[in-house]
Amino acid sequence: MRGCCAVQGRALPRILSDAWWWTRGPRWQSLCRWRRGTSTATEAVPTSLPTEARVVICGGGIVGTAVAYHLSKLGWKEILLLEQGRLGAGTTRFCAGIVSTVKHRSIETKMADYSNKLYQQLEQETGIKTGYVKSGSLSLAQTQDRLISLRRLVSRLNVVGEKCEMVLAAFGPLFEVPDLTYRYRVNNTPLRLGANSFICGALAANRIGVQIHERTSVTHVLVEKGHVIGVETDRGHIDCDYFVNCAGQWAYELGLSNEEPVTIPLHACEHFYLLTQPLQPPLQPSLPVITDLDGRIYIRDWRGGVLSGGFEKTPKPLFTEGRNQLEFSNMHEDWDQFEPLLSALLRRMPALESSEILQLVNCPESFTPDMRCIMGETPNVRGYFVLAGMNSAGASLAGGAGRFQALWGVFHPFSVFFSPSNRMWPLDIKRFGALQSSRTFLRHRVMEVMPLIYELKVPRWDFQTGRQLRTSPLYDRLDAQGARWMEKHGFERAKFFVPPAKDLLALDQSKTFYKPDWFDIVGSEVKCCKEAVCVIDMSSFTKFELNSTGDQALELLQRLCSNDLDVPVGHIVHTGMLNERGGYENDCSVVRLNKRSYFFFLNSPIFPCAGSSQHTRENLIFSCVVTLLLSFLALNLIGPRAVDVLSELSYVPMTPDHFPSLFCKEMSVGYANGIRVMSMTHTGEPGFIIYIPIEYALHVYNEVMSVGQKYGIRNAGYYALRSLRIERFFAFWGQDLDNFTTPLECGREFRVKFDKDTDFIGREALLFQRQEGVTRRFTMFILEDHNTDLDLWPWWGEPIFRNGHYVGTTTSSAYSYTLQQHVCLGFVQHFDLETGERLVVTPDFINRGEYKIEIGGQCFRAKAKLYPFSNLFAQKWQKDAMELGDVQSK
């Protein structure tokens, strides 16, 4: 491969210089026409900047022009955008120009979607040509896990619109493929040249209104009483309501720099790509981009020559301290780094070998801890959005995210647009927690992150780093008796405990799409669990206390929460706190331990006034004292002979006449006192939940665990929790249910008092939904003729068809040792079909349907329900009760 030679060590030289970007052709021509005739954007002589604006967005890229666009599309008036250098000299100005629809996420779909769509429309608003060319995908598989990887998505594109299928497909002389198994063309996915997007994008924007100002810096953002009031820049101050932190790489910083820090997890890597000059023949336009998963690397036509750059195993982190260096001009290139890539593009192509190298280019790209991109409104400053940390895929996401972050500014609670179809808690910074914020749990997770873009992503994969930061008290004792560990929020929890006989190692390595090895291990920490007693430890779990000196408790709750909180003292309340749309902000149970205290307990481990309003925060800062419990040990004792458990340790009757269901008191158990018990578990099972004080907590496990001896007692981990609540049709915040879900959506709503004196937040939201109807109703299916053993099995995002139509996705499944079937939850939608206007769900629609759920491209029969098996546990109960009599007995 003629000029190549700087892989043994020699330099390269950079021909592809600066200049050549921005002056070759002529897209420089309109850009310089569009400047001299633009006095808002001309960079000669600067325009004075305007003292106030409505919304001022910081960042001139791709994204940052979007979001603009999008404002002034929707009528605001008054944007300002302001770029520290020049428009699009950051990420943008070195962007592949790869836009592709295949996303895992369906609301990112969405907006890829929307992005194709926009840059077409740009160029007739314009008439400036963006370079976009529709050419397809390719993506290969080069073994059976990544083809089964490639079949799910292909099941996911397929019901949101995008036209997919699995072929095999004829390659020309230049591609070398016999190692492959199968590969999947998308049609009609764009491919967007050059840099004239973000061109037409900012023209577009300025016609229409938006100020531009380049070389103006944000030094930092000016916050009072919680809310955004201005920006202070290097050229003066500006008054604003709104600020919009579209500034890539540099938004960690900017947004440290504010008078009340807002925290922005991400971190930028190199990312490395190869131009070369045009082969002969020349490579056509209109060939796929080709995608090789398993080699790492993308390959695409560039001016008749190879655009092909990847994401190595071992990336390169850079640190962003400070913004002196305004525009990548300088990156340099490093050919050990590419080295891996390089030789797998070789593989691929071996006819590169004699061509000609134009350039390696090295563009740093932002990414963020869990590869999705951050948007919304920050928790801690109203007025503050972000849009950033785009994973790489800026190109794709750009302009569908800039709308949906301009609609983020102005939706009301029954927009049309923010639909529970557009499921945005993965996309929302709220999401993340304190952990993220550190700048060097960011720099060695985005080194994690980067490689995984394209690594094959099995069920239940884990994140390596950030581990073991937050730990149990018990994480030692139960380390050593065998439990394998997953992080959720930085927090270690046991998946299940792998007996003494099993072999650790195999079973770690175990990662399958079918019947995972440790089917049989949770499987008996479920009969457990329903035959004897099981410990699970549940310290994850957020624990907080609220106090006041009067009622104000009581009525800030009333406020927050949609059930009635008005309870005698020591009872438990299931309820939600929503926000004005009647979606669920958090969903909790609330112990009233006095007439001015009361105990929460949720299953995140985020604090959970997080994702919760403004008006929240402000009333639980000022009105009452909160007391996050960090120092407590939770223990979930699941199961029927839980009762004798802490009745011998106590020395207290735990019958349900003594201690009803739904209720805590605080006792003794062993030595130790102020021990919270409630009557409750997490899984329907019957069982307690213990918070301990963290300097009892060996103690109390220890008795616990001894005195369970001639119970059968055993730990068990959240695979089987999971197993049990999906069962029992239990929904989880997080995974089932989100900011946009309802209760009356869910089944819930036994759990809102509409009638209690307090007008609580969405209750308006919720009359409205009562009166309307529900457009999606959280549903139950058994899958009927699916083989456990030998068949896929369904994890979460499988499509549901309803008599033959699209129907919706599933959010949770598990296997029912119960049931010994999959048991899968999610959303059932109705869809007119020749409008396809959403309309009402009724349970008579649900329970006419014959249903259907793909996986992997296959389809099995499932069963619909509305309601939990609850007749068959309670029969299964009494029959194992009556066998541990027998037993006993004898």
Given for the second form:
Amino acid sequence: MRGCCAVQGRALPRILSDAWWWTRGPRWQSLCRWRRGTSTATEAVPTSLPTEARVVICGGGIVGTAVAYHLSKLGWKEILLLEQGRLGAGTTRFCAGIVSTVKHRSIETKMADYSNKLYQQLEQETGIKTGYVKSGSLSLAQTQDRLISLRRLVSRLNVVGEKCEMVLAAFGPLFEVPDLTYRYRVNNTPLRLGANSFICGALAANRIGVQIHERTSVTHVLVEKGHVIGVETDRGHIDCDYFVNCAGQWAYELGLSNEEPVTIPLHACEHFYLLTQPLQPPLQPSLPVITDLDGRIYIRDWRGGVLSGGFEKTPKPLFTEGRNQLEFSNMHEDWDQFEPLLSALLRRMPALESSEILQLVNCPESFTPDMRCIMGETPNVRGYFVLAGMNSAGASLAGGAGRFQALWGVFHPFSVFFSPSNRMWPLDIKRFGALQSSRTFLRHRVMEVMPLIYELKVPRWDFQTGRQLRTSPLYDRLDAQGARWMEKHGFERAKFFVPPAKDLLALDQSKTFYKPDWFDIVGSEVKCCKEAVCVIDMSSFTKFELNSTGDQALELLQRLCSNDLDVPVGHIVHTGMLNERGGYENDCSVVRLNKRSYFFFLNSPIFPCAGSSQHTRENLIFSCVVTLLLSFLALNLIGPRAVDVLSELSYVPMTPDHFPSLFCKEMSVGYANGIRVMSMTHTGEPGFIIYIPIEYALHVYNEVMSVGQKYGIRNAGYYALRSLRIERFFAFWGQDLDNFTTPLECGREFRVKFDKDTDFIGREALLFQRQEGVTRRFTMFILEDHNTDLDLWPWWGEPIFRNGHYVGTTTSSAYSYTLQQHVCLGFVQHFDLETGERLVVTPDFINRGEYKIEIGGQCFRAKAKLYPFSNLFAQKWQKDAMELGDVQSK
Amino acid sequence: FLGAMFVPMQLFSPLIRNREIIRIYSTAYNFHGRHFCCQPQQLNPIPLKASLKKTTRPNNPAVCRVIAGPPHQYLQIKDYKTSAQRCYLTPPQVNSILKANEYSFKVPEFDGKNVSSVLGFDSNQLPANAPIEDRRSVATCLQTRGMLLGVFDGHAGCACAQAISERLFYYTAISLLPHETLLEIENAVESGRAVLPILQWHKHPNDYFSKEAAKLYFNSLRTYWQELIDLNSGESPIVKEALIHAFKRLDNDISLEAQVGDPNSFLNYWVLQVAFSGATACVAHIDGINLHIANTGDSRAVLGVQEEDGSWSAVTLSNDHTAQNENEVNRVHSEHPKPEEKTVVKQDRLLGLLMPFRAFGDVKFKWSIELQKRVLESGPDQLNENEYTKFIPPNYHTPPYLTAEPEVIRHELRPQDKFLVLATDGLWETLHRQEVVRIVGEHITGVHLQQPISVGGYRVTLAQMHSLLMDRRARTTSVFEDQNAATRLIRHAVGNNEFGAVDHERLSKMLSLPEELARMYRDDITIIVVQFNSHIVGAHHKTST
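Having gone through the form predicted alone, I am curious about the other one (the form predicted together with the partner chain); can you provide its structure?
Zooming out: every chain and molecule, the one shown earlier first.
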């Protein structure tokens, strides 16, 4: 799983306790005015609820008001915002954020950027000073690895227009830096929001026609035929077409209270920050937000004093057994828990020792299993939207404490929420399956996620909690043979196999940005795939069957798939299912089992529905019978000798005449009969995939291993597969492809049959694109002057430069053991140098550029290729010959 | 004959220097090896008045109190007095003695596998014998779920207890394994592949495993699982039966190994030592809310239950196999012919000799006279020089008189069951079980409910708060405070005064007893305190009801 890189913190204006807020708040008066002005909607004795509305938004925190504001801006009418307590009384009251556009994902940067603008706009609209300051931020690196992670971040941010630099930081007299190995800083321009920013939003929303009702709690949402039809509140029933769950920490339970439960995987942890009395002289607001990642703290000014909090190593998860608001507002300070952070703060700012404590605020935050926020329409109930886990995600994405920033950032994606036009998949609620919603899982996972926010994030890290949830029937067998595991959607996948008598470093020590310790192990697995035969357990990949009584299956698939599926029985077709924009909803291989049934094989462990649009889902569900084949083991036999192993096991000739490539047959393997064998692999190597009902799994595996012994068979893991597929320029959905990538953009036009009888979804968009030309193109890069042993390894998200200009970022990379060079895959765009407009990318444009890829601040020459090598070995020989030639000429 | 019983000290405790043996011999006549001797000598606290009278001599009252207890006067008292005065221990010294063997293990809440109903355990032991004859073991079963914890009280040397502590859990774990796993393990061993790990041990550095005997033990274990494979009933093992089977099988293997002998002379001697010494065992198997206690002998398992009003009560989950247990006496009587009724239990001892009525090893009470003689004749010379081994218990007509079969009690954990104390009789003789549960209960709640700090409107600087927090942390991790519940129990067991509070002076005196005297005032104490996760137990409970 990909993770976010370490990002630095941003400041956060926060609001104190209730008392502080209402009596001493500097903008108390304006607040009162505001309350009076909108008394019809927000007084303690509210007017009666309307009985119907177009949209009901649950949650009057920053998220809910933001959504309401934005919807009404978009021209929606009859928007109703319900809040169980008072507006902004939940997490919002306690916490306020630092806004920074420093983001790991482009979508998040865009959200943040949008919020900046919106913020200023809000001030004009409402006339309320929100008191934000542009202060800049500063991240400290205490270790070499931390420095690398910051460098990677800087190179990523600079190309998207954020000003960052690595400088030796100049510190004020307040700071001590004896233990800092590296005093670098990342300069950027975060905003800090004033305490009442959200009031501002609410006011703005109210002015443009949003009805706000406080002290109204939603008991459950009414669903009919899979669509929201209304909500039940403690004050009556309301009919509505859309429901937006912005209930923050309560979102999980609200989701479960439905008749048809909606799972919103998030869990709260206690989070503490300290406020001090004003210093003498008072701290200036111009002080940048300081993030001491290794000390796990952030520091900023707060009314002349210091506000400092952090993400401790041993978080306290809470509300595992449910929650209520009473508990929430009575959170206690826990100084013992805060002690490590206080020590870190005093180490960094010894001068603070004499300053007085104002308060230690306990502000629970919710976290999601993958550190990203949750938004979008739920997969099982139409019209039910979620925008929650926002706090946690805000905090996590930002890598710092800022939540407002993400909260305000909501505006932007939310505007496109109902007509998606942006790359939302990383944040979409559909990325989760039901398996991530176990309370125990969430509790354990957030205990890992919260410290991870400031933890050093290195390539290829895996979550350690919530593991071994879904495993292949061979799990124990492979584990005993030295398998090391990674997890994808709860499914354990072997990364590689540690040979006996070879020890790898412990988990903690193997964290590196450079060449990893498994390099040679994966190398020998790859070699075995190329020269002999390897077995890879592919059970984690989704597979399902589609059956119908008549021709419905074919009709449906012809409509859904871009390739022509009216093929002879037994043939395998690689195809994508596209959306109206021509983007990939998924990428799969389809086998025609007989006239009326098809077999699907996806390269990810999620059901395609997760990524598919509404109509796809409905059609799949209502017109044909879909069987998820969870009880099958998929074994991939890769390598030139795979043929020999299989023919020996089945006594059936497996030569290309009898068993052509991309073909599927049922045959016997060992004693097991009726095993589905397909002549295809996911890497482009020769080989087969065998589908085995799990009761035969051990038998077939044992047979394959014992027969294969004389052909040099061995287990291989996912890393070998990855290296093989990347050097062959195979794109994977979810890593390289998303639902905005069209087949034309990644060189797969040959898998699109424009002239087939049926008008498949996305055809029009593709035809248009074919005429106009693509604005981005999937390209393969071979790093030329990169030293595998000494240089930083590419990961993903590295900027690509063409003739010195930024043209895109990489999406995945791997070391190619055949080419003995690194291969990166990524998209190249063509920006007009003057206007920044996106122009058409032609093959000529790609081929005629000098490319460089920047890894952690260092640029490497790269050769761009639009099509895979026809013969990798030839390429290697050429290279060897050239090197030999060089040696001889010298 | 009693004298003869202690000759094996020479045999089984080679660590004791010659000179001391003579002294031990003389004292042990009455006191050494409580299992063999007359009634345990309680440290009778002298009446309050008496102790008050003596307070004029600050250094001596405790000494007087201690020595006033035993009914007999010894020459050694004089030595002891002087040595005790010489070796007055400071609190840090006391702590270093008490904490030398302490061990804690916290089950990680998320270990990526199962959610365990066990939060963790504390264990500790305090020697009275030199070397200590108690052993302890804790391990997590890796191929099945559950955790195994056990205390083992050796007698007539530590060899048997040592062997049991290394081997018993393997036998138990193997008995619990499903047939397929056994097959897999056997295949792995057969083909020289790596064997699946069966147990994950949680050991104190002082808990050693003997390297020399490992191969021998492994072969016996392998024979066992091969037999289990052949016997495959197709049913998954039941914990209770598995425990009983494992106990009996291990005892049987110990006996067989001694009969067969070993070509390696050291090992040959060792297996005889193991077989001729004895040990009791009290083992807990915890899997989710299912708690099984298998007990052989007079160690005891007591459950700490917190009532709704917060008070603590004790539930004993094992029966002592001694003369005080009527059922046990009846059992022994029923197993031997009527004419032996008067001799088989005499002076509250088995055949008038052995205190526990069930034990591992102790082949002198299990083998026929012919077998004993045959083994001794072919045995190593050291064995034959020894009077004890030749000695046959009196009235020895219908062996075996002793069994290692455990009594298994199953208990379903409830949310109010907070912890379990497993301890050898050394603890139960000095502290009542109710007192034990109270001490542990207060210990665990005390650690968890440390009064939180609140600033609440006072003017506190960061530096003040920081130093306060550091103090608090130092206190919770302090060497002077017991973090370990087992250590706290030992402190109370050894140092409690007449008011039930720890008296440092008394503690210091008791701990500075010279090796040869220590056994007169206290027995070896070994304690394991397992703490349960009420949260998980409660959840289990809800789903099961």
